[in-house]
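Shown next as structure tokens: one chain only, the form predicted alone.
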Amino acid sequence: MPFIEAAGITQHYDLTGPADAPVLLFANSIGTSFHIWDAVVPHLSQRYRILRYDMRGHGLTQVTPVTEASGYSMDLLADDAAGLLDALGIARAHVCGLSIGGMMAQRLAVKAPARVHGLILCDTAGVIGPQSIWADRIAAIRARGMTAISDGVMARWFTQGFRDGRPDQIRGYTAMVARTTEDGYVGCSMAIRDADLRAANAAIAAPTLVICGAEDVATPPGVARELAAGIPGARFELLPGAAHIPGVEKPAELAALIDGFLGDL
């Protein structure tokens, strides 16, 4: 399990795919590890050098406190990545990043451009809310723990279809929640409630592709393709089949989607 002092924090990340191959950075949503991407990583691994990272407080990735007046921000966790780029010697990336991951590499794409070759925001937004989703998300861990919100954030994340099919993947997913630390999860939700990208994101000079699972309730379709109408050239690609979490449900397809995409830059 590799591990490296980056950005002020020690950071899980795994790194694999051809030395030579453009690298790839995949970022995980909310509540996760960057796991999530493990059936995504052998569609493109021959093509790419792939990068993935626990984020701040999330996996096996430092975890640092948080009050409500020293939340993370989404400058935070932009920076977080960029450093981890630093730490491993990599100039420049493609960037694909999911919910919270997306958010951050809107943000990274507009702090650092010259660090972004292309661009991949799935199932996200410039806007996450509102703020008292975010809220009341946040009070109840607080009062009960990760618990709390584990099991009833599988509705949002995966199809009914997913839900009743793969009993044992929901398990498995609710598990990786509750198992997040608290001021991981706390923090992370501050930066998505205190965040508004959309201005902002007239500034990304990268190739973006917007993809969205077409059942996803979290950041629905109708919320990506305003995503996209606000990035200058963003295309946008309906995902069938998938919720909020399209790399566990459709890895194929969405790797697919990705590999067509850069495979045109």
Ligand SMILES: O=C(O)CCC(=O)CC(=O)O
The other form holds:
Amino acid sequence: MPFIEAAGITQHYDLTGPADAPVLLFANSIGTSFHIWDAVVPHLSQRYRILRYDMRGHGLTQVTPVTEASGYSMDLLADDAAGLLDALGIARAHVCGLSIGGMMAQRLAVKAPARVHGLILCDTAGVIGPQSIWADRIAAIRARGMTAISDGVMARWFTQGFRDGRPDQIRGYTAMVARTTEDGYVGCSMAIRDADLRAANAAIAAPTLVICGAEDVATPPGVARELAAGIPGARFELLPGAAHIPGVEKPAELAALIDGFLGDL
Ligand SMILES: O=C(O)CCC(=O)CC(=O)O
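Taking the form predicted alone as the starting point, write out the structure of the form predicted together with this ligand.
Shown next: the complete complex, the earlier chain at its head.
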């Protein structure tokens, strides 16, 4: 199980695919580990060297303490990803980020343009609000723990059909949320709450594809279209039959969109 010291913390990652293939870095959404990409990887791992990692305080990556006064920031999360690339000796990668992972990817593309080749922004936005939803979530977690939010999260992550048809998956993903560290989730909530990336996104130079599940209620298609409109030359693709985590509900379709886009670069 690979761990590496990067950006001052112990990060948990997985690197698979041909050693000489272009690197494709996946960044996850809040409350998840890199296993949300498990079903996508087999569709891409012949042509890309796939790097996945757990965000700070998530999965098996180290959590750092969070107080009312000091949470995490989107810059810190972008520095974590850049530190991971440094530690692994990877100069440049395609980056595919989901939700907060997509916000981190926007930030990385602005802060370190030489590191980002192709940019895929999946079910994300330049701002995810209103800020009150983050205050409410943080208060609920601090009062009652992670299980206070896990049922509501499932309703946003997956379509009704998937929730009805795959109770095994819903139990598993509920456990994934519940086992996320409180400080990790709260710290990342603060990073989302405090981020408005829209103005800075005008400077993104990487070729960009924005993808959104047609049934996403957390970062709906209208918001994702606005994100694409704010990034020079960005394309937008709607993914039918998926909500907030298309890599779980529509892995082959998501992989085809990613591969089609990267194949043109
Ligand atoms: O998923 C994210 O990273 C942010 C949006 C969100 O909170 C969706 C959810 O878990 O309900």
